[in-house]
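In C-alpha cells, the next block holds one chain alone, the form predicted on its own.
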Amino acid sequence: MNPCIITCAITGAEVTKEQNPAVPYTAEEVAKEAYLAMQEGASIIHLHARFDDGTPTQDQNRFKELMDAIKQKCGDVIIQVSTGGALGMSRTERGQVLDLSVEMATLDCGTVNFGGDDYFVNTVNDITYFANRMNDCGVKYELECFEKGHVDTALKLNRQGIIKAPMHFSFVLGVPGGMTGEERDFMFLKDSIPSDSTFSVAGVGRYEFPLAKLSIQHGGHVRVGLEDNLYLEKGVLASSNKDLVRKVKMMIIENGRSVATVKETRQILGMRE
C-alpha cells in the first residue's frame, strides 16, 4: 500500500490545559509539540493559533509567530493552518491567515452542531469564499467533512470548478451533533468520494484510534492530536502529542504500511515540491 500520512492536530481552539496540561498555548510550547510529533512521524502539523493564556485567535501576527517558531524548529514539515478558527468568528476573521505565506489550510465544507447551543457555521458562500481565496494564493486545501452532506457540497463545488482537483478529504467524525465514528459511517464517506481523491480520518475522543485503524487498512491517512483526543487510552491522559502519533505509527507499521515522509506527503497530495 501507499505510505500513510500522519497529521497531528497539536492544540485546537477549544481544549484547555485544565483538561490536559500538555495542550500547548505559547509559541515555545507549540514549536516543541510540533517537533516531538514530527520526530515520531507526523509530516503535517495542523495549527490553530492561541494566545499565551489559551484564548483562540485568527490574528495574522500570532499565526506568523507560531509558524515561524515551528519552521525554525521543524524545518520542512508541512504546516496546515486552520481557517475554522473558533466558534463565532466571522468569515473575514477566519480567513486572514491566508494573507501569510501558507502552504496548506483546512476548508470546512458545511455547518455542524457542536452540542448545546454551539454550532459551527459554514454556508455555501463561506465555502466558496475560502476556496477562491486559497485558489488565488496557491494553497492546498484539505476538505473537512463532518457528515455526508459536506462531501456532496464539496463534489458539487468541484463540478462547478470552484474546488479544484486533486481533492483531499478529511472525515472528522465523532463530534457531538455531527456524524458518529462507527465503521459504517467511515465506509459510507470513503465510498462517497471519487477514486482519484485521497482521504484522511480524524476521530474525536474514543473514535480516534478505531477510525485510524480503519483508514490505515483501507489505504487512507490519519489525523491524531490533542485537539481531537486528550487520552492515550481510557483513563490515561496523553503526556504529549508524540504519544498519540507514536501509537498510530505503530498501527501503520503493524498493518504493513510505511509512514509517509514530508516529501512523500507532498507527492501523494499533489502539492508543490
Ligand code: KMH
Second form
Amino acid sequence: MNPCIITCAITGAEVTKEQNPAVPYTAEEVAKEAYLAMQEGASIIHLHARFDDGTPTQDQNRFKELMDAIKQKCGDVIIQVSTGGALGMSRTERGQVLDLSVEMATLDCGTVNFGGDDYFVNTVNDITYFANRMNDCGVKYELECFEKGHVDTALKLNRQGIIKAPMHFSFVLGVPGGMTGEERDFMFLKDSIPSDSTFSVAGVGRYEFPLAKLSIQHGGHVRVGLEDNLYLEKGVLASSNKDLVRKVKMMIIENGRSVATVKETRQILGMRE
Ligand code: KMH
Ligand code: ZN
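Any chance you could show the form predicted in complex with the ligand after that form predicted on its own?
In what comes next, the whole complex appears, and the chain from above leads the way.
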C-alpha cells in the first residue's frame, strides 16, 4: 500500500515552552515525546538537542544523553540528528554530533532568511563539509531544501560526486524567507528532483497539514512535529507531538496508503537494515 514515512520533529531549536508547554527539553521529556510519536506511527525522530532550560546546543555529550534516552525507551526507531542546530552556530559546532555513532542526519542545502534579522547559513563549502563527513561515516542524509536553489545545489553536488544517491529530499516550506507552502511551490520542487529519489515535506505553521496531504497524494513522505508547528488546528495548541502524528496518520490512511514501519523506512530510503 505504498507506505508513507512519518518523521516527527519533536523539539527543534527555536520553539519554546512559553509558546507551547509540550515542547520537550529534558532527556526524560524528549524520550517520552519520541515514544509517543513512535507509538502513533513515526519511524524517524528528527532530533535537536537542548539543555534543560531550553537553550539549544550541539554538545556531543548532551546529544548522546538524549539519543541514549530515546533508544532505551523506543528501541529501534531511527534517530535523525540535526546538523543544522540553531541559528548562528558555526560549522564545527554543528558537526560535533557526527562524532557520535549516528544513523541519519540532516544536510541543509543552502542559506535562507529566517525572518527579521535572522538567517540560517549553509554555504556551498558548509554543505560539502557536512556531506563529506557523513559519507565518511556512512550516515544517511536527508537533504533539507528551503527553496528551489537548494535543490539545484544538491543536484549539482550530486553530479560532482559529493552528495551520493539514493537522494532523500526534505522540502521545508513556509519559513519566513524561504519558499511558501503553496501547492504550486510544492509541485515545482517535487518535479525538480530525479525520479529515483524520495522526498518528504515539512510545512511550517499553517502549512503543515495541507502540505502533508499533498505529499501523501503525490507519493511522498511527511514530517510533522512541534519544531514546525505548535497547533493541532487554528487556535488549538497540540498537547504533544503525538497529536500531530495521529492527525497525519489518519490522513495517510484516508488517502489509501499505509504508515511505514521502521523496517520499511530503512528499505525505502536505502539504509542498512
Ligand atoms: N534550527 C534551524 C536553524 C536542521 O535541523 O537541519 C535549522 C534546522 C535545520 O532546524
Ligand atoms: Zn530541525
